[in-house]
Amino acid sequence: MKTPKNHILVIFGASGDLTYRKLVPAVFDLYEKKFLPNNFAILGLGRTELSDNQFRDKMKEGIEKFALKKIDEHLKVKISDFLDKLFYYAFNTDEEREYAGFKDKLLGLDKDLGTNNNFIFYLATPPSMYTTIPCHLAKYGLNSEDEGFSRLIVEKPFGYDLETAKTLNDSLFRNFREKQIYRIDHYLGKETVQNLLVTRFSNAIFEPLWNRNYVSHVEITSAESIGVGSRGGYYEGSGALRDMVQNHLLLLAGLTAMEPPALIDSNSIRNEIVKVLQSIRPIKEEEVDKYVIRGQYIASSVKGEKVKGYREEQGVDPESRTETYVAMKFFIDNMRWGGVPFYIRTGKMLPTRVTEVVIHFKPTPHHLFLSHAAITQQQNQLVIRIQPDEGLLLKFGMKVPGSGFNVQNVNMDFHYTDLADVYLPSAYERLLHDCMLGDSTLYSRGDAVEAAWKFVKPIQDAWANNKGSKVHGYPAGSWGPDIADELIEGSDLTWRYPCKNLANDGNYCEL
């Protein structure tokens, strides 16, 4: 990993949970690995009144809890040195006139530390501030790159629908150029997500098969084993479609289905992702029920313990129709994927936490082992596990030892944990470091965000306009509504289930 230029990372909302749990621990891991420049600082901003030392004490606690390394005496010294690079400034980020004091503080630090007018502004704030803060920064000239760089990191959600996404983009573009804006999606920081490109484009055994001639269907799953917990109030206004499908899963689909880029650089890769998103066949509002299943977890027993249903969670409307599960079928209308169904699903309170892409290959055209019906139903699969236990799994048929031609499916797998001497950065660590280097490859571009929202819009409209559309209940600890299996085209085909239903069968997971 390269060393970035000297700079200051400015975090708006620095007294919040994201900074405490993710951002500062990730930056410390970069510091500990010597991936940061010599002249570097974090300036935390917020309305909460904190001194530099109070901010440092809070961040020290976050580092000790959430940094990747176990804390020993050597790391305690490192933490102490790192904390000296942390500063805090309290002001009302809504008020334009108060940015004068902030600018003075920032430029004073820049002069003292020799960071050469290089600034990264991270918006770890509520989305309502995504238009306000960049506007105030621009009015005080902090968007200028005349003497150094000025970059803006924006957390999701990037709007709540197509209209608000366009409004947000228009607002950002009035003050910052696209190359200065980094829309962060932590899923794209996963090592295995990036390995999708390498698996496809550096291996002659995969790329020739990665098309409609050899692939029967593609399946993308992002499952969570927890419910909404104390976030019920937030989740009521979001739901799985906004929270997961529009961003994480459609971007994974874009990476999985994209054409080979001309170069391995930000523009080339992101151009190809946008082409995929723009090629997804629109789902008509009147056909949403045919292609999209939405569900909501209900009370159940998981491993002998009673679990609340979604409507019983704190902050949730007792008659809520907010989806905690979405399964969907769509098609990508281009030369590579014409006619190949893509299936995506996500949900809360499923049997396990797992994110994976599964390439289902077509069966052989001539079945020599027809007497073995089971094997003809089990197509070859390439499983790309994003999280946890990152790795690859290839499923194929092998002869069982002994007389005759008895066949069974076997697994050939690789786990990143097998590379004991290789350091795997966390998602935020990788993405923050990329922004420091000015590499936006793994960040969402404005046109990609709008293309994803454009595809999702008819689904949102159908659910909003048709109050009779079904929300299927599914027991907590199961794999969602049974009706989702009917989305999968083909006789005896279903979703891949890496784990059994905990509500019924106990715990077993495969990679």
Contents of the next structure:
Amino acid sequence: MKTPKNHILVIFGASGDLTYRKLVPAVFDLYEKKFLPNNFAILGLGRTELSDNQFRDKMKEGIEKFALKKIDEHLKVKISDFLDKLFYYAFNTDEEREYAGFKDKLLGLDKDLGTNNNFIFYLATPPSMYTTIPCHLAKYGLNSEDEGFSRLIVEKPFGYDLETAKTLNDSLFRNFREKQIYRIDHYLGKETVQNLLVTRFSNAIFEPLWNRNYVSHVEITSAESIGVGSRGGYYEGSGALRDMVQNHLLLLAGLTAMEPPALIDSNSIRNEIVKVLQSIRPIKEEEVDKYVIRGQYIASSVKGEKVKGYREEQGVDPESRTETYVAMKFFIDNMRWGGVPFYIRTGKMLPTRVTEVVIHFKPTPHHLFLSHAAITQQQNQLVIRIQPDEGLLLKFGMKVPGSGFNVQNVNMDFHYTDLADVYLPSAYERLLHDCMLGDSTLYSRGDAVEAAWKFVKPIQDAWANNKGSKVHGYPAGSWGPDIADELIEGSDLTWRYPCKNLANDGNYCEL
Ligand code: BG6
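Can you switch from the form predicted on its own and show the form predicted in complex with 6-O-phosphono-beta-D-glucopyranose instead?
The complete assembly is shown below, putting the previous chain first.
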């Protein structure tokens, strides 16, 4: 494992939840595994006045709650050593002239700690600051790589639509080069998402079949069993299309469908992902209702417990038409996938939490055994389980022992947990480490982000312009609007339902 160069990780928005729950615990996990350089510090920034010690106390709590390792006595000593590397500086990050004081603080630390002018700036702030902060950093020369490195990590959401994403890219490019910009999509940091590439490109039994000749359709699901909780205010302005489809699900589609890259490096892999995103057939505004189903969870009862509907959540408009569920069908117009439908689906308050990619293979050209028994010809499926219970499941037909040729579908199931000493790093741990090493392979490139926004634009336009476009109510705890089944063509085909519907009541309806 390579060790990053000495550096300081500067976190804007350090008094916020992301720093507390994800970033600092992930950096601690890296520290604990000795993946950090000798000379390293975190400099937290924010408007809230905090001393170094107050910041350290808060982060200690975050590490104890959210780091992956179980905290024992030995680890407590390590936490206390790690906390010495944390510093805090309060200032108004909006105000250009206040960057002079911040720069003095940063360069002072750099000198004291010997971090060689290497800085990573992490924007864990509200998106409204994504243009301001890089601009002010540049004014003070902190974008320069003359003496060390200067990298910028930008959290999602990267824009609100195509227009704003382009404006944001343009604004970043005025001060930073693409090579310095790391747009985070935590799905790419998931171990099993990366394993998609290994499954495809290192197994002779899969790669030759991975195309229109053998695959009937591809299904990608990211289901959540929780609602919007306290994030209602944010979610109202976002909805599932922006929150999950434009980024996470389209990237999963990109990785599933891409051509083998020439090399395993950042540009080669990201070039192939962009090509897929650019080849997705645009859905015309007038056809959106045919190809895209949106839904919103309504009150129901699950296992005897009453569950709130989306409109009753804190911060949500009681007449909201924001979608908490999206299912869609699209085609990738290229040589490999011509004519193969891709179905993607995501939703909140579904019966379980699961993210998976399912490759449905075509049936054999001749149904030799069909006449021998009351079985329906089942298609082979390869299920790539991204989370939880990460692993691979292959479904295929076997002869039922005894007379005749009765065929039964059976499973070959691999679970990551079966690997000895398995340790799946958190997505943030992996991505932060990559950025420290200067590897942007698992970060979204500007052109990919724009291609994804370009694809969702007519959907956003159709929903905004056509007030009559339907939002389907689905009972919390169900698998979403039942009409989504109609997207999948074929009389005996449906979505894969990894577990049963949990909603005991509540009516499917139009909102
Ligand atoms: C985030 C979304 O990007 O991803 C959340 O903003 C969503 O709404 C989350 O819950 C899902 O991530 P994961 O890793 O739990 O699948």
